[in-house]
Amino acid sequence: MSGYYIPSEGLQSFAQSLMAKMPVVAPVAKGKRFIFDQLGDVAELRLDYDTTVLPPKKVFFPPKQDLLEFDEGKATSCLDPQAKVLLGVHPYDIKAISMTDKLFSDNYADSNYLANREVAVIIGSNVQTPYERAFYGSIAQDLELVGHDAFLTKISDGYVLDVVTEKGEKLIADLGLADASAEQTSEAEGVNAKADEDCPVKLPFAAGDVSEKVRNSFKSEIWDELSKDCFSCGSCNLVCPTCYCFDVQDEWGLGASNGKRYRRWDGCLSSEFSEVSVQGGSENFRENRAERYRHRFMRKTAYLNDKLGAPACVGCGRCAGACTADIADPVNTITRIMES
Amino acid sequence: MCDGNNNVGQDGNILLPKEVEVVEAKKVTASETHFVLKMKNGDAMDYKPGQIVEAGVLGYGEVPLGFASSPTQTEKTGTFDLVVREVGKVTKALVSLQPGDTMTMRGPLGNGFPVEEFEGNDVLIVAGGIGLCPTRSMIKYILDKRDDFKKFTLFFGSRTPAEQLFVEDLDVWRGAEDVDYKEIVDNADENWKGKVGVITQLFKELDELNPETKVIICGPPIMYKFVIAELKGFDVPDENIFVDLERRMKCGVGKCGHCQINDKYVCMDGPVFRFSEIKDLEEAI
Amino acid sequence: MAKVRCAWFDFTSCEGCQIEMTNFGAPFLQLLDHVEIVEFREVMKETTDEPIDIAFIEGSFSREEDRARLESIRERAGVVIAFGACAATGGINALKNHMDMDDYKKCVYGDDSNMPHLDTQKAMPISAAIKVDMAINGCPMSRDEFVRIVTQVIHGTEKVYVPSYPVCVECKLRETVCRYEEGDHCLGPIALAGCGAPCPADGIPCEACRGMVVDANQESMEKVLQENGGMSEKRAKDKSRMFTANFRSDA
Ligand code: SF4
Ligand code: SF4
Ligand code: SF4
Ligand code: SF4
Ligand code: SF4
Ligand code: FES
């Protein structure tokens, strides 16, 4: 649609004017890392972040989300969508959001995700500082970058804001932003065209080859070896922007008959995830850690490819950094399998 | 089965259950209760044999259960049946429900038996233990529309005579002309006059089995392998064998991931699977 | 709803879990609507010989003489809940389990170490003496978990859902920056969750006060403590003695 120019020193006032309209969720520092958080003070905004601990899907699909409240046997839904701006989403996360959009709307549409998603305005941003474990430059390349409403690109003396949807136009219409010049626009295009070159890690295999080889390695003993140090802690699932599994539990309140049902992010690496209770008993279909570890890689490289049009991994590298045993990095694991 | 999106839950929210009234609650064995149920608020329950629901009690949770009644019954009476075995927290809350109480429900869910494909064919149903509940839906359906099917054979195995479900049905089937019913128990008691042993022994009593027969298997996981091996002996192709895999589910609508076997989702792709589709899936059977 | 009769008992412990109850504030007072406290030494004098619905037992089983009292509680109680780490896992008391009795007595009691009531066996969870229905873990026990479990028991649930995964899951859910990324160490990958991971969120390592998960990967933990946590081999090996001695492969 249209391109605007924001000078470097104008970024904070741009964010400020968005905050005047609705809550703005954006990257801020936390300890040695970054997280997406609601901006209180615009000075906290860190568009130079490498990556966040949790992916931005948490805005639509919170780690713990109330589904319904009940009292005296009557249930009511907890849907309560709040309009928000999600600012500073990196391209790999935009791709991941378009995957979860699809997964939550396919077949049965899940309003508990979609209602939050629909009222959010997403402003992407180019990666200024790549995360050391990231490999987005060499995975999910065929996947179109869609789903965001606008995109901020850092150029030498400021930012170019590309607005790509009407929702985006509506948001910034009254901000009086200056149009980007042809030069600025082409500088931004240049930045984005070579964005993947700065990505620190490369996965040197084609998705189709990986999917085939990983599937064919289903019975290989390599999984035992690769998962030997696994804690079944699920961190690799929980930080992943394309994972969307959850558990559902009921919880009583302190009154006599009230309570709620909530869902919580879950991951296939935890041992209770695959515990099955058929009427009459329970068994675990992925009882050992190698089976669970394998399941995740099957899911990331093969199982969902047809549905998503790409592997369910966008190369953010979060899982690699989150695994204390450092065995979750898709690049290392895929490479081992391809070379086996 | 995905066209009824807004019917699964309430107000278009697939995770918000509808209300169902308990019409009858009959304890049928030491651990199983047979419920006759009716939708509240004028909601309809349109299902196919083999489909499932998520049945629950607020404050305790939900469990997946296959319909134990035939849609032909529901058309007539507006009621449908479920059988709950008490094994944990949710099922304990379910079996304590009395007539007039409310059960919550989301469904119907999943793919049932491809009834049209069964029409005009011989049918064999092999049910073990509580596997009789979801298959009863198909059994009753066939008996209600008997002319649509050819030879109908039913095998039922249970651990003990006391654990036999639907004893009134069994009495009818034992003497019935329109179904060749054979039963067996693992362990007899003093009153049992029938056969004792494992369910596969019943195959020895078959002189022949048309390889075109459509076969349904539902029972404890261990049963599948052995029954399928018997069917191989009669040259029944994998395409004609249907297995009903009721597995742990949470959402029932293809989202939460708990029901995955390799790349299949039991709640969406099943719980009824054609054996040829899943025989290579390691985690399936 | 009829009120549920609850009683608290203590064995080898510091009584911190009972104190934690009295620090409770609002949720505890609201729970009192459903609960009748029939015995609780920290707050009241009354004791009871009547049947009880829920017995909360604090402290580990560390003297054979305690067995009879545990058994009599079990007989009177509908539900027995191990209350806090000492009762649930042996807790910090089990720290002595790999040592010789004379050694630890001298170490703790010095000149008085010969007094006969100080003779103890290994510190074990109360489940070593009686059947326990469920546990509220933690040192001290987790108040949130207490409310979660008790509200379910009040509503007739015997098989209460409690997580079986490690504390790392709860760090992720609240987006805590991992101790290892801050250059620290942590036992979270083998520690049983349910507490909500308050310690790493406060910037201190998890000490696995709730015990270990089933199938805890102890070898991998030692490796991570050394390679990422900067510990010596000995320290890494000893690290899990504090709260989880009874879970160790050498227990
Ligand atoms: S691979 Fe790593 S992050 Fe994933 S469950 Fe195992 S130890 Fe945890
Ligand atoms: S698998 Fe790892 S690298 Fe891939 S998207 Fe998930 S967290 Fe990122
Ligand atoms: S990788 Fe595992 S946790 Fe992630 S979406 Fe797939 S099954 Fe769920
Ligand atoms: S701080 Fe500890 S518990 Fe939390 S993620 Fe890191 S290792 Fe796990
Ligand atoms: S984080 Fe670890 S040490 Fe802290 S309460 Fe939880 S289990 Fe105990
Ligand atoms: S039960 Fe949730 S995906 Fe099948």
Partner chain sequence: MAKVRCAWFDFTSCEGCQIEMTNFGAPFLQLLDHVEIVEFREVMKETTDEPIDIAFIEGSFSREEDRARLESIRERAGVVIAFGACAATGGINALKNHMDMDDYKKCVYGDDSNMPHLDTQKAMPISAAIKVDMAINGCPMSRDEFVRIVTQVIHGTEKVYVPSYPVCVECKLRETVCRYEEGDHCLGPIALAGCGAPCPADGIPCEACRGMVVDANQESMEKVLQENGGMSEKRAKDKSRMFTANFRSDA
The other form holds:
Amino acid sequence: MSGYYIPSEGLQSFAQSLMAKMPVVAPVAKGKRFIFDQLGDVAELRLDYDTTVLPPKKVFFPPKQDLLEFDEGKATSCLDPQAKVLLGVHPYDIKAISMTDKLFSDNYADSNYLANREVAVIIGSNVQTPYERAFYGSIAQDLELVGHDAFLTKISDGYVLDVVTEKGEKLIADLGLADASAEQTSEAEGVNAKADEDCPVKLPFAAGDVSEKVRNSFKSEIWDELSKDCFSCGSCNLVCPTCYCFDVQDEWGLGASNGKRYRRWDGCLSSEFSEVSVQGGSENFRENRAERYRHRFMRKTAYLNDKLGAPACVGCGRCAGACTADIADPVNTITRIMES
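And the form predicted alone, for comparison with the form predicted in complex with the partner chain?
The text that comes after this line covers the one chain and nothing more.
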């Protein structure tokens, strides 16, 4: 809709203005890594981050979320959406949020997710420091970058802020930002194009070819080989920006008449994920870790492609970095399958 220019020395003032309107969640340093957290001081803002430990989906879909409280047969919703700005989201995570929006909106809409999502303003930012395991430059490239309200791009002498929704325009309407020049806008476009080109890891296969080959390998023994070092810890699930499975549990009070219901993230790599109760015991329909490992890659490369318009993977590289056994990297696994 509109393009604005923010000088380098004006970035903190811009963030401070946003903080005066509502809470701002943005990338901050956490030891040697980065996380999305509410800004307490504009000096904490780090738009030069490589990637965050957990994806920004946690703002709308927390790792643990209270759903309702109950007492003597009466239930009260815990839903309490708070308006906030989610600042500094990389393009691959914007695509992941867009995918999650669709997954939580289709069929039976998830009101707990959507309520938090609808009151948030998302301001993306370009990748200044590529994560060493990232491959976003060669996956989901046909997927349109949508779902954000504005986008910040660092150029040589400042930032170009592209505002793309009415929600974004409303947020910055009274900040007195200068219009970006045609030269600044052109430079920003070049910066974002180069970010994809400079992505450190390449996946040299078309999504359709990968989907077909992975599906056809369903009964292959290659999954036993690829998963032999898997600890079934589920780390790859928990750091993934497009995983959306959860487990619902009830927590009872001491009187056994009151308590709360909550949900927490769950992942298909853990051995308990596919365990269900049956008469007289339980049954695990993916008892073998190779079956669980295979299921993850089927979901990411084949099962959801038609629904999402792309693989359910945006190339962030978090799973590769989080895996202790170093077997979760989609690039390595897909390459091994494609070449088998």
